[in-house]
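Have a look below at one chain only, the form predicted alone, in structure tokens format.
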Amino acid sequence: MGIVGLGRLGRQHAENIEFRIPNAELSAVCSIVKSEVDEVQSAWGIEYGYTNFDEMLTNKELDAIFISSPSGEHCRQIEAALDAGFHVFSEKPLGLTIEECILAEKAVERHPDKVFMLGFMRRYDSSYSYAKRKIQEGAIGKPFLIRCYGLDPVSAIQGAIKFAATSGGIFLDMAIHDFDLARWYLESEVRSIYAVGGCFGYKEFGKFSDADNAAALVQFKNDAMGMFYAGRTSAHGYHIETEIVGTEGALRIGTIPVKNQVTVFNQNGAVLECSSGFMERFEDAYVNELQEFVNCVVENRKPSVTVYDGTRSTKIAYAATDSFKHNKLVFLD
């Protein structure tokens, strides 16, 4: 495999195929900053480094492209990768506009020898994955109505103030993945959808038209309800709860976001620290996720996450963001 993305996120993906995937091995990495792939390449010894992504492509001792690029480079890097006879991972968002979206489905269209995954990892969690077996046995009935938080640590509020420009706004940026949960939960696409929010902390976030902190109510085509918050200023840590309430009961994922099982009995009375960040609290999943992506392509099968997800999810985050910034109803189509 080859990476391309070297940050924060795309550093630990790297991680995990050179050290954690028992079936895969990282050969090439690359990024435009030539200090992070030559840092890795040396700390790890991956035979092949590039500043640029199509050079990387004519490399033919690669089977697979994990992409982990900014968000505006995913649908045009999966295109090409696709194009170039490779297999692709790609993190979310799938594109920052629906037609860059339609144009990677395209591209997937035309490649059906080839595996093509997204990176909505909270399905491989195990908590999440555990809940959605439950409703298939019918452990809550019919689910009805689902309720997503999800709240980055204000520690990190800096690194979202930076990102503004160029994140395609809360919805898009933090709520996809609760989208995605929704419709997997649910199984319905979303009718109608109505979003408010605004800066009630930095207001810095306002020259992008975006917030840091909103909320959406949404219903579904099958008539169930969705409530969603998003927020980046969490005092208390890292917090991603879901709720999925059904006719005979109900399930929560997360409502203490604990880092781990140890109770801290001080001054402050009995504590239960809370995850300091996304990578924490999904470490597991991110292996998961990968294991199955690379066990699709050495067993010739596809994965359950398509391209098709990506779109219909940045479709309801861009019918949010449209929402939010009108003041006004959104139906999808």
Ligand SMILES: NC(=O)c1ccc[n+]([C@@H]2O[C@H](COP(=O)([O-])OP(=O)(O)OC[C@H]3O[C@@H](n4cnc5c(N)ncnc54)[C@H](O)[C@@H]3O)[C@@H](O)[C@H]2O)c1
The other form holds:
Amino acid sequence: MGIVGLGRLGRQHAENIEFRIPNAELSAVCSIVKSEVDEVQSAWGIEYGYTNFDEMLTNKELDAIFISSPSGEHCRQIEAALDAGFHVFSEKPLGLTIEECILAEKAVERHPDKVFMLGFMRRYDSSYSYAKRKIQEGAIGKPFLIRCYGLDPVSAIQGAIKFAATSGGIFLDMAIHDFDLARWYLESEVRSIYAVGGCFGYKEFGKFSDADNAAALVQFKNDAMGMFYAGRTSAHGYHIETEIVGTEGALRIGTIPVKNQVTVFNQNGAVLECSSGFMERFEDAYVNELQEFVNCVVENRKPSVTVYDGTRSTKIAYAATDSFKHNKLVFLD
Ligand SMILES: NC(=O)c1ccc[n+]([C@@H]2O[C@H](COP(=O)([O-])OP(=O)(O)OC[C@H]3O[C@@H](n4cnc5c(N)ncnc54)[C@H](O)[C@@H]3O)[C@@H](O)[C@H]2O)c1
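I have the form predicted alone already, so could you send the form predicted together with this ligand?
After this comes the whole thing, all chains and molecules, with the earlier chain placed first.
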């Protein structure tokens, strides 16, 4: 495999490919920052290094390309990699506009023999996949409401400010995982969305018409309801919580976002430490999604997360952004 993007998350993906997936090998790394390429190449003895993505695509020793570049690059790189004959895994979101998502869809359709997978890793987390199984078994009857919290720790705020110009906004960057989960659990698409938000602690996001905290109320086509809260200023840590309510019960995932099973007894009382960020909370999920992608390539089958999941979740996030920016109820097609 070759990987593009060696930043915050890409370097971890590179490490996972090289060291945690037995039937994959990292042969090429690419970033526009040469020092990142040099560092990873020399640390792990990676054969090929590139500062130009299209040049990496001329390397016919590779079978698959992993895309972990900034969100605005994904669709162009997906299209180029598929057209060059590679299997492709891309980080979320699929794209920042619907138009570029459609281009990625067309590229996937042009190459039905290639595996394409999108990085909605929460579906590969053991708790989230267990909850899906419980719903399928009928444990809560028919789900009719989902409530999602996606909160980043305030300790990561400077990074969020740095990425604000290219993130696509709080709904496309953060809530998109929750929109994907909602579609997955409720098995329905969004009919309408109303979103609000603001810069309550960090005015810097206002420069990009973005928010540091935002919420959305959603109605699904099967009449189910959704409540979404995304925030970048969580004092206690990284808090990803999901509740699915059904006609015969409810499931909650991550209600107390604990780091692990340890309780620290000290001058602050009996303390459950919180998970510090996505890398820690979803460490296993990142490996599981990658293993699934590699297995699909090896076994010549398709993953359950498709390019269409990418477009649909982007459409919801886009509608949420539109609603937030223009203070209006938005209806989806
Ligand atoms: N699944 C998740 O939970 C999750 C978490 C964080 C980030 N992400 C996504 O992962 C992607 C990467 O995020 P990040 O935080 O690692 O970003 P980052 O800015 O830290 O890293 C981006 C990397 O891409 C490289 N790059 C930029 N433009 C390039 C180009 N044109 N060609 C080649 N390399 C290029 C940069 O040099 C850098 O190495 C984003 O799309 C983000 O939305 C997903």
